[in-house]
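As structure tokens, one chain now follows by itself in the form predicted on its own.
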Amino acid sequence: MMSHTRRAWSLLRGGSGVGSGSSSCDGGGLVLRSRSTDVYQNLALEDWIDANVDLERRGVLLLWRNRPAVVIGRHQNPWAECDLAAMRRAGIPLARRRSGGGTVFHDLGNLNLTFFASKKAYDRQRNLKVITDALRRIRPGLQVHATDRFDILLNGHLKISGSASRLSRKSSYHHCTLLHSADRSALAAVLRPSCPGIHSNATPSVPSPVANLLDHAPSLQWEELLDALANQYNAEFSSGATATLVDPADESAFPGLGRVAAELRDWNWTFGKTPKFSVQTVLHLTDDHSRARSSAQLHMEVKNGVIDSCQLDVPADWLPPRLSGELSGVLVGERFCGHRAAAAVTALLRPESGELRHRLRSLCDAVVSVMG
């Protein structure tokens, strides 16, 4: 029987610095399941627990799922990791988490597990042992093992779980995915670069062949999996916690969480925190009116998601250098964002006509397309 957010809040207060009183569960663990399927609320719930619960007194396991979303690591470049245009067409949001690691696709067929502990008790292999032991217990035929990279592989080579983590002064959390029945075609469609020619020191993702548990254990249902993980966590960490249902949208239970979720949704966090990068690529130009073709070289420097410099080398017989120079000048200081760039060049196009307008439009469209 699942209990409710109010009980969870009482337990968390009992083991945190945000309220008075004590709990009979002090020293034991908590197993929480989020009601929300909103990626920003669930990432904010992780931050809230990390900031407000005294993890030196108790550990916490949080189980959560999201509607389709792409989540990048703290130090990653979204334009290099995912197809932003495809995501917009499909209505799939992008989120940047606080932890490092690579890019992942979430949907309701993927389970996320977050293990919270004190910094002293931080042990990723022990956390992964909870998962592998639980899977072996309920499906002894599954060949699963954790790797030195903190992935979990099925049959020696198929990835069913990847990890990332964050360490604070006194606390830690380690979160990982677990593919139960994820849409692998959607995953493949969105986890590919938006922008050609990116040069960056951002953390790159490492592609791996993946599999769903359901492909190898067709009878494995969600409740059986969730119960097995909660029971194994209790066994591993000598806890007797009952899984507790929580709602991160309840500000009375999680004060301030909505503000954290809003920060995670903000462009300045999602894109503006991208490590500086450059773009060097060839633009293919077509004059739809005359069918003439040409190419140009684009070199941009981008800092904090904003175009810091832009150089366009366009053949003079395609477009006068004055116009390509004006386009470069208009883009500097704008966000590296197709919508913003398109709006910025509208005024530049307005006074032109005839062939110059067609060719300037082709150049503008090619530059905007680079931005995803």
Ligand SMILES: Nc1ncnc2c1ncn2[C@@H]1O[C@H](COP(=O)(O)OP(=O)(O)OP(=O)(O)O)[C@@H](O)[C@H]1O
Second form
Amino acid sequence: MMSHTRRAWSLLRGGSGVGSGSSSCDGGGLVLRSRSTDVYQNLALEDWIDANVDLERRGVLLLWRNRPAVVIGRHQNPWAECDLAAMRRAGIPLARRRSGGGTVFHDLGNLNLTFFASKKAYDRQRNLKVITDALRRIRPGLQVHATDRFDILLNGHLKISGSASRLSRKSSYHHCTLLHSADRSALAAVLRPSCPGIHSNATPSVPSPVANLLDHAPSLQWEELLDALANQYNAEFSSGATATLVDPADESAFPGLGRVAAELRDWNWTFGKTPKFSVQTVLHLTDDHSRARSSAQLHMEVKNGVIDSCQLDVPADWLPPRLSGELSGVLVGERFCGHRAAAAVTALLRPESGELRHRLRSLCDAVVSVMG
Ligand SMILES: Nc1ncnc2c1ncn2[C@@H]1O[C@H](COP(=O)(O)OP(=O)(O)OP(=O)(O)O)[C@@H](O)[C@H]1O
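The structure above corresponds to the form predicted on its own; please give the structure of the form predicted in complex with the named molecule next.
Everything in the complex follows now, all chains and molecules, and the chain you saw is the first one.
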């Protein structure tokens, strides 16, 4: 018997098997649900569908959820958008998506919907209408509306959905989040800057108060929500598709997907694609007994996530210029990442006089903590 994934693959490749409406494609045709909760696999699945499915013939709606993850827009700076140290402690990965826009938090209480269509059929308000119509249909009392920023708001001001999209030569996709029962305190804890004093042209996020659907529609279960969305998609796009489970980890069904997932997971994409930026900040220094205090100025230029230049202005009565100069030199060419920088500067902390070592350590710690 054909597995769900294989059936989906044959459908995606243009085989038959979906309901009668699917071939009269008014931009609609196939509803898929990903089995995976790995953010990189799911983002790679989006790429795969965009590259391999004939979207002129049929559109696709992909429904997916991730284990906790922070997803930044293509042109964003992760150090400016999220608390990387807190994420590392909690084991929450960072992903950079291919589309533009701002930073969002995902977990299993957040549903993602990706609407794939030909470039000609690309229509974000129509896609958002699928979501708002589905919500109104299952809970007529819910006050939801789509904004001209392509967010969906509840009760006029609480964001339940954010959108981003990507257009290629012939195809398009538009993905949206939908907060059902996400951990809002985790969301607030990770969506704040790691690093002070960043100057850059990266796209900034637009923070909004958020809400979970479950708090406003207390008995709304996942299956009811997923069915309503699939049905509404079919109604809007005159399709007769039933949702099909797919597994992006199945390389025989999605050849090449694993390589794309690995690229998305790689530091060179997640951090290395950050638009160039500079960091200018004051470092607060203390000795080992937290008695003596001083401050230093840090100025770094970072390109492709790597420190291109580093200048430390440290008062001469705190450290001899030789040592602060040496620390600056050690950091140039390093990835702008606190935990990696910590390894790089450890070598500097060779025995000097005890007092100087404490003062150098304090300076190193201050620099490393700035780097997230
Ligand atoms: N899963 C989520 N769903 C909806 N809103 C979220 C979610 N996670 C975070 N947010 C809120 O959305 C803000 C980011 O919104 P922003 O508009 O910058 O990006 P976006 O919604 O991804 O995309 P776009 O900018 O393309 O609309 C966050 O600061 C937070 O307030």
